[in-house]
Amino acid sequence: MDLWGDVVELAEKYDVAIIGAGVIGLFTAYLLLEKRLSVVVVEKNSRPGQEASTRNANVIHVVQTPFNSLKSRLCIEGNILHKRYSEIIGYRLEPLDTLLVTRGMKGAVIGRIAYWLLKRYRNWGFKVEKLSRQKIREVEPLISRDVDYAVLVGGYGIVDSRELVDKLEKTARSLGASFMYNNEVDRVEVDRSSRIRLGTKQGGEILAKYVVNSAGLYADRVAGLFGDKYSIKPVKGVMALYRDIRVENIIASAIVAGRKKTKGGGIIPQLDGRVLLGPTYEEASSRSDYYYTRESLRALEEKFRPLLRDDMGEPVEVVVGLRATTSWRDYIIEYSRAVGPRVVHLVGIESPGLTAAPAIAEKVVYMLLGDT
């Protein structure tokens, strides 16, 4: 498909320029390449997936609240698509169940409410089951004796996000994608024929018919180059990895209120045999605040230690990730208001962006090309 005709330019010329080589940018590149378009991916870091795409808990989610949000819908769609693309692209996807657990009388009431809410959405295709005390321990032998109520939710999975990113990039390269690493876009020019010229701090020049802003934590700044205004506030998540514990399922508390530092999160098996606790949910001082304190680790231990029968031991690694949150608190996927439908902005793609990535990519391709 030739979108350019006979236009001749000195700048490198492509059908689509994607700003950001995270998992969403790479999925989008892959799908556009399948349409036989020429694609360049511009990334300010030295390799793909250096930020949110590989600094996460590696979970392919099912449930995401609020259920009526775009985030929730794309999470469900992405969960289904990962099963297909894991086979096509060749990354590992291990299916798992999640146990939403509670303790005590108050916890049991909250657990029953969670079960009722989830059953309302059973037509989405995932299993929801109440477990007896005996069944809880059959399903998860390491669960604490204090846990007396659990809802099992099926359809979850885990991946190795580093492997996923690397496989996507390798596949995109094999289909003809160009990559410009260590290049940060800092100039945009749109001419009367709707051609878009991108310039980078490092002197790179690109001419594209379409642009996808998938810049993650910096998507608001990239959007500003086009004349569109958004505001991203980074939120930090600290995760601790352990070798001395083994669990068969993802274990999460059905009670998410309480200390803000431990909103959500879970006890999550990893493909390499380790178990991850977290993430926390706390303010970040900047878009490069990848630091953690003992207080963050203590918050994780205080929340998740009571859910396990055995001691966790000491963490063998700590990972810190940043989420690109906005005041809208939902995914923003829309055309540029200033430039029009040749530019698509992806802003505020926070958790569970890894799960939603293939569904977001399919949505972006449809916005650019329709049914072609």
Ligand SMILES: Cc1cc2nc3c(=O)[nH]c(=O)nc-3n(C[C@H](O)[C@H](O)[C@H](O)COP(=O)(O)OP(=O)(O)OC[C@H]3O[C@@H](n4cnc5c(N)ncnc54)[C@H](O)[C@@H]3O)c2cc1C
Second form
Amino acid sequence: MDLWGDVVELAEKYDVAIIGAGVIGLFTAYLLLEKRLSVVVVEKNSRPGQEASTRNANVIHVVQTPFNSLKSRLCIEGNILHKRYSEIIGYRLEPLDTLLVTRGMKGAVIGRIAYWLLKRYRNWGFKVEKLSRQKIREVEPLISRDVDYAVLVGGYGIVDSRELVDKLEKTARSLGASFMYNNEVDRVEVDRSSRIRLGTKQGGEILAKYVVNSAGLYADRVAGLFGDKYSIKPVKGVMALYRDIRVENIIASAIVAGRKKTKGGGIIPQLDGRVLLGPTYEEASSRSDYYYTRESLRALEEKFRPLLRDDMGEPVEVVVGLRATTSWRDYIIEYSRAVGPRVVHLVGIESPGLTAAPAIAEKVVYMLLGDT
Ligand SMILES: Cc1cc2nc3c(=O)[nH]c(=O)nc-3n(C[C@H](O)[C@H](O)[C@H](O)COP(=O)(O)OP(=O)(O)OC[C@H]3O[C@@H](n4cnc5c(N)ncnc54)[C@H](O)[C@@H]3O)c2cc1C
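Could I see the form predicted together with the named molecule next, after the form predicted on its own?
Zooming out: every chain and molecule, the one shown earlier first.
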């Protein structure tokens, strides 16, 4: 496909410029290259995926609440697409189940409600099973004796997001993508012929027919360069990695209530044999607040320690990620109001963005090119 014809210009020109080399920008680049478009990915860091795309829990989810949200639909689609793309692109994807566990009488009531709710969505293709006390221990021998109710939800997966990002970048490169690292987009001009000129702080100049804003935490600022208004609030997630525990499944508490800081999260086996606890859910003071406190680690331990029989030992690594949340609390995937359908903004791509990434990318390609 040649979208440029005979236009003469000194700046590098591309069919599509993608701002941000996270998992969303890279999947989008890959799918556009498959359509034989020329693609440049502009990234302010020196490598791909230095932000949320490698500072996450590595889980490929099956569904997301609220069930009727855009993020839930793209999560379900993304879960299926990862199976296909992991084979084509060559990143590891290990299947695993989640045990939604509870303790005590109150817990059992909540567990039964969770089971009933999930059963209603079983036709989305994942297994939901209520486990007896004995079966819980067969499935997960290291679970605490206090856990007396569990719902098993099948269809989850685990990836190594660093491997996924690197393989995607390599594949996109082999298909002809250009990458401009250490280049932060800080200027946008749209001329009358609808060409879009992007300028970077470091002096880079690009001309593109289409632009995809997949700038993660900064997608609101990038949208602002086009004249569009959004507001992102970073929310911190602290995750602790342990070497001395072994679990076969993701273990999550069905009781979501409790301290806001520890809402959600789980005990999550990783591909490298370590086990991740978390993430927490904490206010971040800025978009570069990657700091954690002892209190965050203590909160994780207090929440998850009672679910296991053995001692967890000390964490061997702590990873902090920042979620790009908006007050809308769902994904915003739309054309620029100021510029029109040549620019697509992706705003508020928080969890499960790693799962939804291939489905988001397919949606963006469709928005730009239709059914070509
Ligand atoms: C703690 C935590 C745990 C999570 N766990 C999971 C999970 O287990 N499963 C799941 O499915 N999802 C999870 N997520 C969500 C998932 O990680 C994100 O939704 C996903 O990585 C978002 O990808 P992205 O490409 O939009 O953003 P990013 O990875 O942040 O990429 C955006 C890129 O844009 C670049 N950029 C920004 N501004 C500019 C500019 N002006 N010019 C050039 N480049 C720019 C940035 O440097 C960055 O590299 C988690 C997130 C967090 C924070």
